[in-house]
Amino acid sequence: MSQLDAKIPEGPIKDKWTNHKNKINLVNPANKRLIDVIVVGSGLAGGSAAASLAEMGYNVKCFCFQDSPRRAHSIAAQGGINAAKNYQNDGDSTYRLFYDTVKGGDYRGREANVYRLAEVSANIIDQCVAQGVPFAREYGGLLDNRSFGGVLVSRTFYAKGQTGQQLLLGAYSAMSRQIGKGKIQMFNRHEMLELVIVDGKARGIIARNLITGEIQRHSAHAVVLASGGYGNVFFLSTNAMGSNVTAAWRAHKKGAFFANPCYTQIHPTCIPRSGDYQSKLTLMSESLRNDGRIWVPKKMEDVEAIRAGKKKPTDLSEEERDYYLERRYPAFGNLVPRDVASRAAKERCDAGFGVNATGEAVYLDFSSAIMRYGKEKATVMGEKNPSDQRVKELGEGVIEAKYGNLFQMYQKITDDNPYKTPMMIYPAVHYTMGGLWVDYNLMTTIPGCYAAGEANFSDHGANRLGASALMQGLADGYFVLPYTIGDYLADDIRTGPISTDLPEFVEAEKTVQDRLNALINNKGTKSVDHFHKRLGKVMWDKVGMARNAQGLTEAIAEIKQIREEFYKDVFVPGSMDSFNPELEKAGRVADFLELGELFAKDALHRNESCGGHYREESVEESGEQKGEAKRDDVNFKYVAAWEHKGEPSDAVLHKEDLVFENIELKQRSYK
């Protein structure tokens, strides 16, 4: 076991990033034209990095497995992006955003990185406005803000419920300009299947053309992995079906440490699971918790009547409803962080108060907000003594303007009108806070290999606050990597082009060919999805919202067994040298079957509760925080970074001690 060096600059935290930028090496414009950079992923982190690096003069190759960069999963982000602009004049600041993020992550994030994220957040908004991103505006013309969970201010910029899509189109427009100039070569429908290391440095990748099946070698002086998170290890998640861990896992198996894999976020506001044949879950934006109130019936007989169809939720009076978040957390109410809200929903449903047929749903109700907004609107319009029906009509119009596309999506999926009856929601796997370990410069433990956005672990600790994913992805791509990667590439101005005929490229290509051949020629009897679903069930049941030592130990053994059966009995139809979606899935699930075991191993070793990692053995047993997660700062105040040593069970733990010099380390409370 070793202590990791995060290369955090010296000095006061407010000066670290400025001083660091002033001292790092630079590459002059003429020399940038001699340097190649590979970016894997075209979402907000990858797209912004590719566009920025190409604008600076580097030669960029960008890879995505989708048919267009516009299809990256960042498009699915709904609610907004955080920035400390303080437009609402409600007390926000860089420090407040920094504090909320560290606290929201349950004091398991690296202070220096989080402060830098808060510091550059305001620049992101200016950048995106300049690109034409249509953020919502308030009556005076300024950009509007709304609040999200875990904060007491309004700092979230949004474009209705389509913020991710609009931000991605902004990054894509910047990419398109560089593609048109020839500074970015775009490789759509290509998947990275191996990282190539030459003389200890990342010097390229092996990619597969997903249309033709061709295996290709691509070289560069540095490789940036911006390939998203690994939530699909649970099979059912809010992630796109194609989202996977392969790029990051290939780097891990070549020497990049994987940090905190057990830190996975369960999002509290998702449409509940509807059946055994479902392939993914649908997110309802956390922004809905601004105006929606979460509740279950107080009486069991009302729960049973609702399940039996004898009562509707609208039949219950206010006194018959348990607004349990408002009851348990009066200071934050419905806007507690995601991990807290998710566990509270699970607690109510486990106690028998779930309101759908499976018992796994609570209500998200907008009736109060509709009436409140309706009365306000009527007053503004000069309507005196409007009827309740008129108030509802006006209020629904306000809600539609704020959340209309989300309500429409919910109605299309469930056939219920959320303007008239409360939404039903339940927690689901969403975002992963773990990822490749990176230092302050976003470099992994492999020189020349960087990780950005959700692919790295660096900014969110054990729980991500809502609207911070878009912030981190764009911060990494627009405002961090363009500086830090130059510090490394300054040594490569005389290197010249990297040849793809080097033995390391030949060997890496053969490794990929052999791996794919083995899957194609296996001739088993079970589909890839059969094994993925089995893995997902083990992960959800034993490594999900609540974990304990016995369940985790069982999960490790069961995942290992599933992996052994996968290689013996998986059937992958088709051929390797053609379009073959089942082969794509097989490779991704093979990596999930290894990651899943490391995930459970990490969760077992961390015998504390923090953020999204909830160990049943580590709970506050008395006092004001009774029943809440209990951290162990004496024994676990560190980043757990795992080094690959063959089997996941053989992974070696390395620690990065977390130092808190600017924020007091204390029990997290939202009461």
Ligand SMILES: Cc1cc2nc3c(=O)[nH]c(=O)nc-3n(C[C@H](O)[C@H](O)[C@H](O)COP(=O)(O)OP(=O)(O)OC[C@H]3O[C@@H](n4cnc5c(N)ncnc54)[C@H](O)[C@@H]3O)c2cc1C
Second form
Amino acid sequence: MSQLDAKIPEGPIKDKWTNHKNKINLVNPANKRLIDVIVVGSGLAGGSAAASLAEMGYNVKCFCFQDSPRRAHSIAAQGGINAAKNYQNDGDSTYRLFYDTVKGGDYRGREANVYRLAEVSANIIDQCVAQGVPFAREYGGLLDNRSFGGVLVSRTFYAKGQTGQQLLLGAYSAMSRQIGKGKIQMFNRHEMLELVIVDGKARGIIARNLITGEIQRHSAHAVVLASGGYGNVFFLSTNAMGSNVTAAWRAHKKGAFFANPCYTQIHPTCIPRSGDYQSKLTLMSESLRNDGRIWVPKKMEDVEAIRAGKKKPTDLSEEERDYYLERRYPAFGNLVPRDVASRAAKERCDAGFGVNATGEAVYLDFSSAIMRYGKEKATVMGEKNPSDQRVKELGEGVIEAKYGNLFQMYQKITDDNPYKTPMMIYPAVHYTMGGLWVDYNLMTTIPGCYAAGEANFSDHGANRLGASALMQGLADGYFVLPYTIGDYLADDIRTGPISTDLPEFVEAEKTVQDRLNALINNKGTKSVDHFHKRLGKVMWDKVGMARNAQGLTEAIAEIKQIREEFYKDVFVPGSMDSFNPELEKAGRVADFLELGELFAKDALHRNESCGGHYREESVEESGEQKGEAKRDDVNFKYVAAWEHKGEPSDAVLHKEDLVFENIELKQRSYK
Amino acid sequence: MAGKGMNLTLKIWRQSDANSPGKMVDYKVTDISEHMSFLEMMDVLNEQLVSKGEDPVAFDHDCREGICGMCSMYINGEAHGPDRGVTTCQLHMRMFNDGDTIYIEPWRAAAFPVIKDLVVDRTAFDRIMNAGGFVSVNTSGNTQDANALPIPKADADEAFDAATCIGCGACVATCKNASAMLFVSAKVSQLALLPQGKVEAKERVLNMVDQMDKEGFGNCTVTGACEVECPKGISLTNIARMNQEFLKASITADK
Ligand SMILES: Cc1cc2nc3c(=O)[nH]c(=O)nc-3n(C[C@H](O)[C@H](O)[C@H](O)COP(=O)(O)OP(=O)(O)OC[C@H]3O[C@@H](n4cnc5c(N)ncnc54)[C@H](O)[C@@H]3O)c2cc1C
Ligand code: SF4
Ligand code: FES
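Shown: the form predicted on its own; wanted: the form predicted together with the ligand:
Up next: the whole complex, starting with the chain shown before.
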């Protein structure tokens, strides 16, 4: 018995998806009306899934905790979305996108899923354009592209620094059309707090109306979880304040395996933290690395002078700057993948070269790009021998057109003008590659429970390439799930509506009531944030950018300790039957306190460095790659899927061996 | 980093639910750093209230970087506060001085009833979108190649500018008539500027305006306050464009 059958279709990789689609069961349009589907989440994954399923004829109930589906966290994505369109004629292809994604993920992703992602990517752009998504265009009226880290082609489509917003508004408009028709019932300000299983199948959820506090039962023939990532387990991250693991964690506790929880992406370009009151970190899009050069001073005395305010970064000549990414990785330079760029920043800052008061910041400098663009622009405009000042002015105009909103955002937060002085940046938690384990059909280990978007573990291996999350979310929701779910639902055309009076619903509702009651009646002395911040500190210090066995072992014990204190001493004001944001937070932090421990346990067991997971015990000792992360394919070429068994410490490991038939396993080299 | 350490008096609207009356209540916060965001200052206040066992102030927020449109505070008589081109979450305390008294209220409009304290119900915006804020194209994947339809850059850019509306509702809160014209016109404009949106342009504008009226938003008397307070710089020209579209559609309406 293998519980971890990924159900990868037979045949050559380029035919798998087509063959699979030809073979799977379909539900005829008349019967779709008899089937209900719950979609938890209205981000790119949930929104696109809900709209597509409703268009196909299913009755959809969609849930989000924000006051409108349009506000899901996907809205904040900045830089772009990948697609193998090869519009730039630079040698891009489905295979190359597939290859880049597997390699970028450090050979810890599943080939068949990644290939399918690359295959449907081009269609996503067609779809979005048809919806009226205003992507950036060239003067000829065709779509423009930019490059992202870890690749050598230009395949990223974008809408200034608001790509996620525009794509989500596209999905939201498709949803709005179906809401207007009554095919989607939208539940804003509702939070899923439990998954309901009947006869071994996912048949509904328990949700709380966040305005009235009412606990509700909702039934369906299948449940799709598209609830986003769990980066907020670190307290500080670039995720929105409400992003959480609750929906996925509840499913995990009901039998869905949780895969690779320790694979976290620490993004290299975020605004450094400024004080203890900090509530979140702000990303500066990776697209900036197209034009920004990253550096710290070469000499310690310059670092000290800058920190003391005696020198400005612009005072340093080219020779006095260490463009450390260009130095260490000449082939990819500033465009190395995120994990590599983040560790390199940490290495310089740990060595004492950090340029701000906390010692945790490096420069991202646009002056070369401003001059380069300025000269180009002057030539185009026919200006002969323009002054440096004029070139700068023109160049700043070009940069503004490309990144205006990001520069404005930076200036509002830091009160510094990034057109005139380099930005200061530092790595921050950004994305979680881990998530619910799913098979090729995106079904979890619970029949009828699917996971899509950042909530699943599927396509990014141990490191996600920039602009690939938006692609994956929309691929899952528009093009994959609507097909694969039919295969399962074909058996349900005669089931009829699922009653919410079944004992399983009563029981699940009671669990939720009891859990919330316990939190409210605890009447301890410390706020929810107090515990969340403590958890975040342990996670960042010991389960962050560099991990080792000792730190991880300590983290496991400390998280358990914080969890115990939480249940003894947390104070949640207000009542259950009213609008109560503290209670919402308390429930989410309670789940983070369990996930955090499993996360550390997973990181401890994986005694290799791969992608975003860096074990100090596993580095190259010699040769050209000396000092770089060392992967261990002999012992760890598998997906770690954890089965819940009570406490996080009791979780049982299941392995899905990864088979590489189309790509040769190699050490990643960006040198 | 040492901040200015400001001491502030906050006068905040407290209302326990839609059916109870509300009132302004005074609070004090101390040692507020100028580098904090406005919402981080509110976090400090709430942490203080929770530690005293009191009910924290409810307010909407999520992304805290000016893009989700969730945050919505009326600060010292201005939607999203004194700074320009920012949402409440992007407002920083460096805009205030030690000793200041700050008035904090919810959006006020008949179409945006208060849920609790500073949290209001903006689902009227969603219903307007449901009435026509889309292009009727299925997500089948059988659409034509994206580059088969070149769109002049100027049109695409203008459509993009209109599309950057975050649906926060500051325009409504600011308007003395509580009109939603800026919000609705931004969507209508985006789609009217693009060939994909032209096919349904007529029904769209009629249906969306109709829904807007049903929701109880006021009429536009072109005072222009909305444009000033809009955090995304959505321009009044969108309203002019929508009026044209509406006129065209009403004259030729064949339904
Ligand atoms: C600042 C930032 C910038 C980024 N930029 C890029 C980029 O340029 N390119 C790129 O490819 N990727 C980018 N990413 C990553 C990408 O945005 C996300 O991975 C992706 O949008 C996740 O989409 P999703 O649909 O899976 O989840 P989300 O968009 O997070 O949506 C989650 C949904 O689930 C709902 N939900 C969650 N829990 C519950 C519950 N218990 N009950 C009910 N509803 C619930 C929420 O309300 C929400 O609707 C960025 C991420 C960040 C943080
Ligand atoms: S038009 Fe401006 S103020 Fe009005 S909802 Fe949109 S972004 Fe907010
Ligand atoms: S919290 Fe998202 S815009 Fe302010």
